[in-house]
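The form predicted alone is given below as one chain in structure tokens.
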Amino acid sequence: MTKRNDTHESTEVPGDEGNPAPERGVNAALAELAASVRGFGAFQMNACVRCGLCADTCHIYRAEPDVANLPAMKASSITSVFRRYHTFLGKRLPGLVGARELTAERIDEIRDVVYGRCTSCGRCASNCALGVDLRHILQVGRRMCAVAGRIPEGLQRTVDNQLETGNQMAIPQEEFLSTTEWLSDDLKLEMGDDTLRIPVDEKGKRILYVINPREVKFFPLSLMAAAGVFHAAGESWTLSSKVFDVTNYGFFAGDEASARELVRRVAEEAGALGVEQIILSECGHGYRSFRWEGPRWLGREYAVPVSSVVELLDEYIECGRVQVDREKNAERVTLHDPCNLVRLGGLSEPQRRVLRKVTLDFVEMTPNRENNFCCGGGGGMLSMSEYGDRRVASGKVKADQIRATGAKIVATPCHNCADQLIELSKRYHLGVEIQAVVELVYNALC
């Protein structure tokens, strides 16, 4: 099979058109802050004592130990504004409590912090001695920037692509269909079955499989592997040529209106095709967006269940729907845990059960699971080239983890993570191959 393509394209676009006037942007940001600090939100804004114990939990601070990269200091860019408008002393003696007015310039400072110095990985929150959810505070900052029209240009362009074309890479429907056709032809040859094909827009199937557009453009091995495994399992499934994108850059941007719309489209397409279940391709934030945030954004539960493909692979192997041979994946394999899938999504064990059954030599990174370090590519960082140097530098923590395992293959159930890990392997001379979990299952099919 063809090895994974390591092409990466920036989505940054020039210009700053379409932003609200500064005054309207400030007012919109203040309204968003006010809506976010009721009850639990207000507690979070008041709880951080800036003890600094969160420092070593942050991969960005570990790579660049600047006080501006301390999670508590990053959060203070938002909490200082909260104190100015929502506390007694902040309103009357702002200098005494470090309260700050919100201005257009301060929104830009917040933008640099929440998008450029934080991947929203949540590791600081899960390790806080007081239980302060610093990630939540920084997400409030992203929402403030979003309503003020100050989302970074590259990230905004990716959101616009999704809304305007149906997928983040603006792949035309004709290209999508052409790719599924030649992948079907390759699979027929590899699996020796002339009846094999990748179904598209077929109604009444059990599963709607939603993928990352990079599987069409750069990583067709992942889509081909999934189709091969589904065929081996005798699965009833289909893709949609119109709504196939599992990613949700509205979520990354803090633009909840866009995030809601992207989730709605997938849910409606599932209904139109009459499927029984939505299966999400390997995508950390896609899983978090659809599985957990989506019902909140929509204000209702989905009509059909939503699961990750790693859960489905686990079921296939456990119940014997597919037969695998561990010796077909003989090289040492380690696993990178995507933050939004594991720490913030609660899905840590299915992929491990799968890898133990389809690989001969599986080893864990240290630390792992919920305490895993972010690879550095989360939070939409890959779409914001202005932060590229910091992104790659922050990945040294992950590179050191990988090197310590002695692995030749890094499995990760997330294409955003895969993009970052490919770049880290080059920059830090790791010499590892990056694979999706489904690729290793396909390799191991008997």
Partner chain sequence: MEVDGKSIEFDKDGFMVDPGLWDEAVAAAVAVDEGIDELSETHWKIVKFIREYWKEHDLAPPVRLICKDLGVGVRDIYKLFTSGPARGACRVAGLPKPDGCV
The other form holds:
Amino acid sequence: MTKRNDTHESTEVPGDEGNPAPERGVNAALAELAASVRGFGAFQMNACVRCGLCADTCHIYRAEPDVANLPAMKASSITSVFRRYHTFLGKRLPGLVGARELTAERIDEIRDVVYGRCTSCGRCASNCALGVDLRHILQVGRRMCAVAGRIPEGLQRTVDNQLETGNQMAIPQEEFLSTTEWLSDDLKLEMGDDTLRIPVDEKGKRILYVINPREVKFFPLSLMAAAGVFHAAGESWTLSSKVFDVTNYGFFAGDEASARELVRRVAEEAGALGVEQIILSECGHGYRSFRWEGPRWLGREYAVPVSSVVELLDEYIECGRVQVDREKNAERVTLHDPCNLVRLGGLSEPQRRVLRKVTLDFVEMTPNRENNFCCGGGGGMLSMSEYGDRRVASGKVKADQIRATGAKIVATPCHNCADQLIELSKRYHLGVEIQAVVELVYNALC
Amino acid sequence: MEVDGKSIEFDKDGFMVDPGLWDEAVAAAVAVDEGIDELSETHWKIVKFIREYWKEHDLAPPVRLICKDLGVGVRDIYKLFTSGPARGACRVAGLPKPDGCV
Amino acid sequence: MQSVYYIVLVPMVYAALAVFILGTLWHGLRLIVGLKHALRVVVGPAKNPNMLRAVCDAFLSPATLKNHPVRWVFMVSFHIVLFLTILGHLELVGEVGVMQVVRHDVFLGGGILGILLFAGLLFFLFRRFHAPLAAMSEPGDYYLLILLLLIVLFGSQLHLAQRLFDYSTIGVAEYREYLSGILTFRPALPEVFTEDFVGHSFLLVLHVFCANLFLMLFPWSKLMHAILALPLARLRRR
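Would you mind giving the form predicted in complex with the partner chain, to go alongside the form predicted alone above?
Starting with the chain above, the whole complex follows.
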């Protein structure tokens, strides 16, 4: 609750309280831009030669070849402002180099681009002929909108939920406890083992498992499956009923003060429970933000190691801690690589090794791994209804990829992608089932 | 969309702009869009439960309550509503889109 | 007229070189200082962070080769030709023994390089008039290409005039006298450069004038990509 105020404070620029709100937003955004381009950031913004080769690296442009969706064009909504305030020619001859003044209207244009035409998937950046990090430039745009108080409503509500209730879906603690109990009961029946239970708030366990609240509220099968696999492996683990949310909507919003607070809570809870390791549930941006961005936001490394549950599953199967029978998943399975986990998180092989061991007919989609296309639901897109039509339209690229594999099941280690893929299956009549990797492992348990 | 002479507006996510206009005819129409041609008795039970819960709490019910109160198996929900409880059932029940990662 | 020639060929050349060198150095310094900051901004797993791969990324752009093989051939051959053309100018300063490993008349390529460059630049320019590039190009993008086209045009003319039309008054010996004078800070203009309406010295003046403009714009425009490509590739590989 207290940190909530932090984000508001950061939108204020000292000394101009008297200005009307839009102007204050512009000043705050310019200050954020100046801070972002200090040093090397300026080179990122200067280096694009507008060659246009990034056009078809972007799934949104592919689905809708409108120049407004072209990555370099999207970045230029921010770099044009940069040129106006931070370059020699832009200050003197703005018309020549396409330098533009920042106004309240332009902030809204930037907002439409950075939240509504980009999922921060980073595919353009990793395919840029020059190595310009367009994703980073667009993230600067998100930060500018955040300090100007122009975060889209749905996204902002989710951030507020997270800060105020501890999880993005505002699930009360009692509800969390009732759900884990209910799942324990179901799991006992399914696995035929009366000793089984889902441990909550237990101290001194080896692992703290942090999940996506969606697994409590709407899609509990993956949590159930994880509990089943942990039980089969004889793992010493626990959930926390206070801090169980791995997602970080502050990260999506570009609101670093909130993002830092969310990461801090998980790290602190791990310390309080005295675990040896933090395992993150299958969540793309949760992995990226907690594993990689978190230490930067906090300014220190975590006290215990952090990994994704797919790495743990890989370990279980490799060392024979769980026995699996691939015949139990006989249908054709393909894998969708979440951008934040694979391209930006650097984790591409464990999930593949696992799937090859637990399914009979595993096929790759093309392209895959670091060069995979975004599902269209990244970057917080799923929480912003105003861009729902664009989100579904941009998913066409993914839908075509899935259809080409002929798979019946799409596995994806990301709950956010899963939601988008479920909708794509419906809208594009793919007739596929979407499952988390852990569900397929649970299914294959002997 | 036109339902029984009423024009119903949906947001870009396919959720009702004005949940107050919901009635059974709207539910049936949205269900068709969900790929459910005819809502079964169990479908109706779930939809009405979600609707009532929402009226009372201004929130979508967690899947646990749907399953426990109605005696529906957790795995069955996803067969009844292939888009899941949030984008599937809540949409048919005429709720606004639940916040967050759904 | 003679004084205009002199200004373009001597003081302006020095000014252009000064702007080019100091501007690029200034950016270079900011780059080194900024790199520390960048390392804090770029987070994530390291990807084969060795220098060799970064160099390969910067000069060969394997991602583009994979996505657009045809355009990659255009892009890379254009840059190779550009590099060879710049290299060729060295022989106008003095004799460069290494370059005569393959025997050739000065200038390198017998006029082919200029024609290839011209064609490449025309291709880049026409691309900018087509969707989707037309909508995302800034006026400066067109002007820079036109400037480059003019430099190549006049440069080629200089070479072809001498080679094909036998304007032998300005030859390699004169260029060497002029350029080595510039580089040793003892600027001396061969007489033929400044004689009115003799030979083709006006082409030389136009060529040098445009090249001066180009050098002065270099540090302040997107031309800096030539310098930035390597550190950017290095950063991406981290």
